[in-house]
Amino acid sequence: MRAAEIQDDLSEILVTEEQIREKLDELAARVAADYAGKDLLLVGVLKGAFVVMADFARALPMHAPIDFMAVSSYGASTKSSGVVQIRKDLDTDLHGKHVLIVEDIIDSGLTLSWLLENFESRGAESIEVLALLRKPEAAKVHIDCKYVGFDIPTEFVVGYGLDYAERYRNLRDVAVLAPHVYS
């Protein structure tokens, strides 16, 4: 689905699918150079990161197993509660592994901060973060994110895996959701 098909639900397109693909290709090249000769494990954070994970993994010119973890701090709200609930844990033992967490968006940073501590406690050799989107002004905690696609304003966005009440994930672009949709 393209933004033009649901333009009444959107206020503004922030990043197009084409811009995202170009950025993921660039990030994949950087990751491949940084992890040359190392065993890298990609960990996607469900549900939002599944689209980013799929496209990033296809752009990555090296072998890298994939695992997923589902955590939630939003529910059906537009703001993070800060309370993290594990919905699906990893299938992979992280001990001694180089882990790259693949995220759709860093908003408050609270969920990601929790994940970083959790993965460190599981004995990962190294942990880095790749986020397609980051809202620097919304940060409540500092997250050292080595690979960032785009910094965006503090607006509620949908598309490219990001949702509102399980809708809009299949939007190919990232766009600001019009307030009339969720108010």
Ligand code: PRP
Second form
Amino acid sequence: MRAAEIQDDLSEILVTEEQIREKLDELAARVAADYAGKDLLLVGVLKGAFVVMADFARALPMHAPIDFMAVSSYGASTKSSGVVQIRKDLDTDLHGKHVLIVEDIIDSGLTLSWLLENFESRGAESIEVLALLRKPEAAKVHIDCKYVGFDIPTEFVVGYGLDYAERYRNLRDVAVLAPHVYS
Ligand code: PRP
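Having looked at the form predicted on its own, could you now put up the form predicted in complex with this ligand?
Zooming out: every chain and molecule, the one shown earlier first.
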């Protein structure tokens, strides 16, 4: 779906499809150089990361198995504590693996903070994070993210995997949702 096809729902396009493609090519080249000769495993965090994973993995000029995990917070009261529930676990044993977590967005950082601790306990050789988007002003915990696509303002963004009530994930660009859609 293109932004022009739903322009009444959007206030602004923040990152275009072309900008994303260029950035992922750049990040893929860096990752390939950093992981040359290493046993790299890409881990996507569902649902949002399915689009960035598909594009990043294909931009990567080296072999890399792909696994996915699905997590969700227990509820509003525990979201702030960063306690998440595993809805779908990894199929892969992390022992000896160099894990690169591929995320669509880092908002408060709580999901990744929990995941990083969880992965560390599974014996991974190394763990790094790639996030297409990051909202620096929304951070509640610091996440050491080695590969960042774009820092964006704290706005309600959709597209490229990000949803509002399960819609807009298939929008090609990243855009700010118009307030009339959710208010
Ligand atoms: C989004 C995103 C991250 C998380 C980031 O997922 O994909 O996993 O939120 O937020 P945080 O930094 O505040 O923890 P969401 O929980 O919306 O689920 P979804 O990917 O299924 O849409």
